[in-house]
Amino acid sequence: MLNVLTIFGTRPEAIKLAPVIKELQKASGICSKVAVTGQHRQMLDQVLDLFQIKPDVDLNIMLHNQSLFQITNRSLTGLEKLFDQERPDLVLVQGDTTTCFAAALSAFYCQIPVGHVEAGLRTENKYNPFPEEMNRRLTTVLSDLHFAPTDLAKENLIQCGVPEKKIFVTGNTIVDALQNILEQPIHDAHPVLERIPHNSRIILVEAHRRENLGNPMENICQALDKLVENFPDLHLIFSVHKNPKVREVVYRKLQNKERIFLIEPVDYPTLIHLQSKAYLILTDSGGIQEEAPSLGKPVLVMRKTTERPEGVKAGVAKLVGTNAKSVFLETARLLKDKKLYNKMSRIANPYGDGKASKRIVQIIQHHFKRKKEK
């Protein structure tokens, strides 16, 4: 049996790896195990319950207001013990989190091959997003199999010196997860929707990135407040991240404002449902940039850079930065210009067809079969 150990620690990783884990569990000749670091405790557990994934190992590294040093150190220490016990044939990681990098580094120390799901995303700015850009670059250097979601991601890897024979364009597994959720009936809509008149336009907001903490978050909130003041039919739903530095600014600036609803982070099906009800989406989230095109929702990306330029190129997303004036003007333009809105709201997802997970598992099987034959 081929022993594959999948490691993750945050909600986005869990969402994107859930369909891969399901495929690994069904695959012949593979013993699939799952380890979580618990980098995002509560939000991670939501996704594990949703996709009915029970980790074989839970390192539970979460500390209150933890630093990058603590996340990395506690992950490395826990994974050292785990790898001594398990000795898997392949360690599978996803994306650009600190868990992803720590798991790849731990596997390297133990001379265990690494497969990197969602490999090759780049902004070419080491501090934006921080620390994700360096996490994924360092993971690239440590990986043996690179599962690139798009052709552009493949080209980025080639530019980094990765041999083409080690790169596989699979599509993004988030499309697999999204399609799975869309096939399921909606049981309970979020109660906030009952407080919004049917003829209103809804903006869904999600912002949490480290580089947007502090002044950028203040600017975003200023723009949101001004948007509601200027558009009487507008209602704003802000899913407020658990990070205390996010919550302090958002609640101080926007709490008790008319037509602005601050809600706790929701589970994944509810998030998809809220996206489907939104007129447009303002976010700094990578996952939402990938999901919204399948729902026909324009996305304004509140960041200086994006490692997902495919959506911008396809015309379904636009970078607007975090300057208050820019966020306000670009959003107002989309609210006023129906032609522009219709152009951005067409359903066109450049990130995949929902079969990425099957491709990844087939590639793993083929790779290790060839390796064994040699």
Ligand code: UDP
Contents of the next structure:
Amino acid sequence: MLNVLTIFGTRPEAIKLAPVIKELQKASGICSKVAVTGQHRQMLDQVLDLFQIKPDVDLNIMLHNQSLFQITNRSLTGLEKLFDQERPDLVLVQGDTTTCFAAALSAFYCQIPVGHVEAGLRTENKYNPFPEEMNRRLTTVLSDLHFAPTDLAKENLIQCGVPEKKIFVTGNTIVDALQNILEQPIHDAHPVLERIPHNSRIILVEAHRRENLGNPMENICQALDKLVENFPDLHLIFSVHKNPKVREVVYRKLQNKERIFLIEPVDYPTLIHLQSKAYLILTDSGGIQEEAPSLGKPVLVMRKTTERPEGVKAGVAKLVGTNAKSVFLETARLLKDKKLYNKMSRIANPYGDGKASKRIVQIIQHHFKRKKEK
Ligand code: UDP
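Here we have the form predicted on its own; I need the corresponding form predicted in complex with the ligand.
Starting with the chain above, the whole complex follows.
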């Protein structure tokens, strides 16, 4: 039996690893175990419940207002103990979180091979996104199997000196997760939708990145306020992240404003349903940038840079920065210009075809079979 231990800690990792875990569970010759750090407790648990994943180990490291030092420290300490008991043949990590980096480093200390799902995303800006750009670069150097979602991600890995034979272009597993949800019967609609007249336009907002905390978040909120003031048919739904630094600004600037609805983070199918009801999406989230094109929704990315230029290249996403003026002007332009809107609301799928998880598991099986034969 090949023992594969999948380690993650946050909502986006759980969403993107859930289809891989399902495939690992079905695969012959593989014993799959799951360990979570609990870096984002509540938002992680929502996804575990949804996909009915019961972690074998839960390190439960989360603290209120936790620093990067605390997350890294507590993950490493927990994982050291875990690796004392478990000696997996492969550790699987995903993306760019601090959990991902800490798990790859812990596996390296124990000389256990690492497989990195969603490898090769880059902005080439050390501090943007922070700390994710560095987390994924460090994870790359610690990994043995690199599952790149796109050809561009593969190119980035080659640029970093990763041997081509260790890179596999699989598509992004988020498309697998999204397709799984779209196949299910329609989920109960969020109650906020009942408060919005049918003929109005909805903007769905989600913003939480660490580099957008403070001033950029203030600017974003200012732009949102002005948008609602200027477009009387506009209703805004903002899923407010659990990070207290996000909540403080968003509630202070936007609470009790007419046509602005601040909601708690919702479960994944509800967020997909809200995306499908939106006229357009304003976000700094990586996952939403990948989902919206599959749903035919234009995305305005409130960041200075993106490691997902594929959507921008396909013409379905646009970088609008984080200053109040540019967020307002770019959104207003899209709201006024129907031709531009139609151009951006095509269904496109630059990130995957829904079969990434199957490919990843087949590659793992093949790799370890060959290793055994050698
Ligand atoms: N998401 C969700 N509920 C919400 C907001 C987002 O399920 O209220 C999902 C979203 O659809 C996407 C993922 O969370 O799949 C993105 O996670 P996040 O924005 O936290 O991280 P990022 O993708 O930026 O790393």
